[in-house]
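Next up is one chain by itself, shown in structure tokens, the form predicted on its own.
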Amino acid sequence: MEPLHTLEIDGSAPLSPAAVKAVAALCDRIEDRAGRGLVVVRVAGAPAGDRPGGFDVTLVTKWERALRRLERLPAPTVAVADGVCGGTALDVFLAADLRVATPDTRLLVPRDTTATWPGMAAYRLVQLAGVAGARRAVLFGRPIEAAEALALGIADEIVDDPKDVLVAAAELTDGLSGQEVAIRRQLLFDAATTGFEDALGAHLAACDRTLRQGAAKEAAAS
């Protein structure tokens, strides 16, 4: 069985350095173990009231540049989220593979009736839900219950322990390439959000990268 690299986040604490750095070094430990690995994040809080100040978009820079190395890494990533999830929290869980859910899990999205900028949340929701399954969480701050981030595919699981469903994601992924996973991912994401003609090099940078491992499989064996 694979290695877990663990990680939390306290969507109830305001976006720090702290969580950029926290997000960053795990990020660092599995580039470093060549992505070997299950990368599992337990995430919940979220923010009180309206947006939290003290911080600028300097630090907000960073924290997307973190979250988007977590959202390629070189391994598959799972979050679990467990009752109320905002702010920081819901970055993390949006990023990830797998996302498993308990059932009183409540999806938020920051919410300021005086400002305009909701978070890349609301981009990755939008990613996942659709324009339709995301308005009114993002215009309007309303919560994503368990059940309905299931429906939306905003969730893949609701369960009421995440044990089982990890050691199934763990040994679901035991034994893969994490660079594989991570061209793979490439290729689902590139699917998504470019045409056919833009997506086209990348598949066949994928398919030359299949054929050569086979024909050094062949070699090796023969």
Given for the second form:
Amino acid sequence: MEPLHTLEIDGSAPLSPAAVKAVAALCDRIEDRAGRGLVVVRVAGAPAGDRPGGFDVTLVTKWERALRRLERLPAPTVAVADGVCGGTALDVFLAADLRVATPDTRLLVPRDTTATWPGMAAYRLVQLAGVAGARRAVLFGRPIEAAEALALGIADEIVDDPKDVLVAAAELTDGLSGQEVAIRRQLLFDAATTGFEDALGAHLAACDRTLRQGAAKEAAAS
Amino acid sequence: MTTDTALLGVGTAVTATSYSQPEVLDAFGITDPKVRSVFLNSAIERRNLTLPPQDAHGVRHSEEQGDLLDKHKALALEMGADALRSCLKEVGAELSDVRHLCCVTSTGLLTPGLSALLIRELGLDRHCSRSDIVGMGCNAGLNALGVVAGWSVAHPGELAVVLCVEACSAAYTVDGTMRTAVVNSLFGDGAAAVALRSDPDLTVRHDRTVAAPSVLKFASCVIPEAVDAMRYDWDREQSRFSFYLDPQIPYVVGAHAELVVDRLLADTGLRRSDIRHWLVHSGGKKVIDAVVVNLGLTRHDVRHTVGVLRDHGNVSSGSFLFSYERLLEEGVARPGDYGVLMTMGPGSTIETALIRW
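Okay, that one was the form predicted on its own. Can I see the form predicted together with its partner chain too?
Next comes the full complex, this chain leading.
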């Protein structure tokens, strides 16, 4: 199966309205075709300096909103990182369902000695690797090498040639309803932050959704 | 895109006394662990209720139907007047400015209806046009909004108010069964009013400091196969009206949520992800969960729905306006933002409205 849509994010470029637009346009296309398919995002590059600039927090808000939308798309998403990867590239990488890196991938977290730029990348790192796993990167800006990213669960796979991974990812997600993936993902996110009693209702509602689909099929067949 | 009617402002009111769930259980001397568990796992912390008087042993007993109707009338007038005044204050209008008053209630029957009683009680203009939406349940606030938005378009520049008044304390049956336990654990007293006006000259309301979203469109979905799933009808054994909620309700509502929201957004050019604000009826914990899962909403999207349920219980038809009031107080809605209002109730039905700031 061919990937449905692809996007490239250059982490060396500063955050810009164009980057927000690119992610939003991808989301528009996927949501308008809710159903089957795979989203592939290629990310590479890191900002030259530690401190971003040239925009205000309104743009950061829009960027984070676009990332959140990407993270909740009704389609499985794969991010492929190659080489150094920071800034917007790291943001997008962490928001994908499947995260693949090449052996020379280094995830660069900002290391400004007098200011803090966490973005929601810091949050996503903790969600993926736990506080202990993310501590050195978030507190001290220590780069995360590919092997460590794999060990911590930040990357799912390390490959020499990302092409092979895309074929495998396409097979892994083949035939999945994007909308159902979105529901599973939501249950997954909520499970990390919600107590059992609070989570139960959402899981029962998802079960009921499936039972109704089965009942509808039976009714249609009879 | 049918109207340029704006929601000018909102006001809410509750009765004086609120109770925690353990306090309600104690007041009725309920010890059955199953019933207690229904109350304590309801995601409700407090509710405003007017409980029956205590007997010599400090126990509160079920009231006669006549007493309940009296209670409905007294509470409805008190809360309704408070919510109406607070709404008018919010929009900078006087009682004499109201040209149409639509009263919504399902927790008691009155003839003449609440609109007439309030016009007398508050001294509104005797020529104020009025309507009463009675017996439609928790979804009825949006049914009323649809009708009154139509009235507003036909009467540009004139102020209309939808007033939802539910004295749920007057719909209580205490008989120790699970049927009544579910109902009694959920509902609270509350009233909410929202003022509408269709302005031919839109600049009038754009000058206002209070953001006033336009009502763009409505969509409904009745689920006739679940007509008996939510009902408030005569219980012969108890000789009173009694409310019934089928355990399947949350799932039935969840299963139809996408259908009606897709219909609401059809031909608007909007995706579900374009909706910045979701104002869902605080129907109960399971209903909210089912809507969240089926529409792919986040916990953040339903923060006010959950918050209103926690602080007031299900106040029936006015619940979504309590959420709307909290959203306005947050001050996060920006010009151009879209919002979806969503209520559900007997029928079974889901009502929706699309608004834009």
